[in-house]
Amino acid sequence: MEALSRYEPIVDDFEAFLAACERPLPSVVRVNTIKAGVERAKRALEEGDVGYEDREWNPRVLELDTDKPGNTWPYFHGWIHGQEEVSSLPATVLDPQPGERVLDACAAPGGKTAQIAALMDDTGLVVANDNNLGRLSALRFNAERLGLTNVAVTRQDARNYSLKPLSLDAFDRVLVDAPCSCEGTIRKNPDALDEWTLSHVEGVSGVQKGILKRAIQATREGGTVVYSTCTFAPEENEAVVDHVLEAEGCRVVEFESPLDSRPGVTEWDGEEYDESVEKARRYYPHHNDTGGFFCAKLEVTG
């Protein structure tokens, strides 16, 4: 927890924040509407004596009273998929439409890819990319289990993503759920901070900047790019967005946040960021009983 002390100046009710970080996460799943409707999934859970609670902001998100959703029949059939509640936000903010061309730049193990495909009614094209071969195996397994037919899997370094193999000029929308220091996953992975170092945060920030920059280049004018991480570090969040605002033709746009959130910070550790990064949103564990998260929505201006 010592690594989190650096965020006391930007987190309200810091003691409640630390206390929340020490509690286990609720067991949350997303209904995979490609295979089953919400009511059908609920009936199957009831038949298996698995209790659930609705999430008002998203009817497809359910909290279960079991900590092993993977042992349920609806999960086995691909009707539900384990996905932390706040992790359902980026695809919702991306708002992909049926028939569009969408890139999930850092897709493995595939939860957000599946959510994007479902929001598109399994039409159009979702390109699920990752450069980690081991994680790609999990991505392909999940795509098959969940019945996704509009997904193409690629293995490329997202910092230099090539559209040539796909014969595309540009994507309509891109999700960059970037690799990060994972500070916000501490409720799920208590050892997430064991190897934490500032040099790692700064190093991964450079990778994130490269990925987001290429995502903007690969998106058509007027298209949407969503950038998200599961970490608290401004070096990996606002600093990355600030970098691409200066380097590429894009702007940060506001979005409706269904969960309690705080605005992006414009100043950190002696650095100042573009004022528009305030339109990004920060999600803290003690506000929604979730993991920690950051999400920014950008419009490509050309």
Contents of the next structure:
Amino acid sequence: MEALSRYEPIVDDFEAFLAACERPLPSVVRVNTIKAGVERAKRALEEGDVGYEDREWNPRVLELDTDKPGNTWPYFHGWIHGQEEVSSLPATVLDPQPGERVLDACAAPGGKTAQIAALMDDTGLVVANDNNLGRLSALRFNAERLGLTNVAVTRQDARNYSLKPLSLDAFDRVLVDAPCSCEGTIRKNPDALDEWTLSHVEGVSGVQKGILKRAIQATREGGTVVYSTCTFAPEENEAVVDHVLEAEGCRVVEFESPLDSRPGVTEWDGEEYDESVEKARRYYPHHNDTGGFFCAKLEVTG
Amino acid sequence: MTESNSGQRFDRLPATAAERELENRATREEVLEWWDERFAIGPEEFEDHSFWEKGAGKIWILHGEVPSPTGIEGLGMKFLRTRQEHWKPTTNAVQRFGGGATRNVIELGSKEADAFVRGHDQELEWDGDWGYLIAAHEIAGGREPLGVGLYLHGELRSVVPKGRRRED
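Same protein, different form: I have the form predicted on its own, so give me the form predicted in complex with the partner chain.
Let's see the whole complex now, leading with the same chain.
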């Protein structure tokens, strides 16, 4: 938890923030509409005596009163997938449309890929990329369990992603759910901060800049790139967005946030960022009873 | 063009036997006929899908088309195993596309369904074809496919892969 003390200046009600970080997360699933409607999934949960609560902001997100959603019939049928509530945000911000070509640049283990595919009604093409073979095998397992047929899987370093294997010129949209220091996952994984160092944060920030730059280059003019992390560090969030605003043709755009959020920070540790990074949103555990998260929406201007 | 089958590359299935360049590669027509004959799932179900082979007999299904994919790890969903005497659909394909099947579907009661998804073989009455069947059960107001069963000599064998089995 000590690693989080550096965020006291930017987090309101810091005590509540720390207290929330120590609580376990609720058990939340997303209904996979490729295989079943929300009503049918709910009915099957009821038949199995598994209680659930709706999430108002997204009718496909349910909190279950079991901590083992994987043992239910709807899970076996691929009707539901365990996905932390705030993790289902970036795909909705990306807002992919049926028939489009979308890249999920750091896709494993595939929860967001599957959500993107479902938002596209299993049409168009979702390219799910990751650079790690083990994680890709988890992604493929999940994608097939969830019944997706519009997903192509690639294994590349997202920093110099080549579109050649798919003979594509550009994507309509790209999600960069970047590898990060994962501070925001402390509620799920109490060891998440054990290895925390500032040099790791700074190192991963360099990787994130490379991935986001390439994502913007691989997106058509007028297309959308969403950048998200599950961490609080401005070095991995606003600083990365600020960097690509200078390096690539793109701008930060506002998005409607259905979950309670705070604006991106424009000053951190003696650095100042472009004012438009305020349009990015920060999600804290004590505001929505979720993990911590950061999300920015970019429009590619060419 | 393709000279031999590759375990590293996705190759599109030829539309018909007349277009086949590789011996033993299934054609799109054969795949569609097989689903129709075996489960009465007609070709219209797969109108918007393309079929690909990677590895000997492993057929994948993709919604839509991609121009010759190279260096791809996965393309859509593993769908069907060909190049063996009895073709075998995958559990995931049956769950996704088997809902409309009207032939060779064995409906299981709740105890049998529980046993099936835990990978147990069971002795059951069945007066239809032997071979690969779609096992299904009733849930939430409709019949839903569970996966693939192999029916032989009065026994339904569960071929649900280990990682897809239901646990307690």
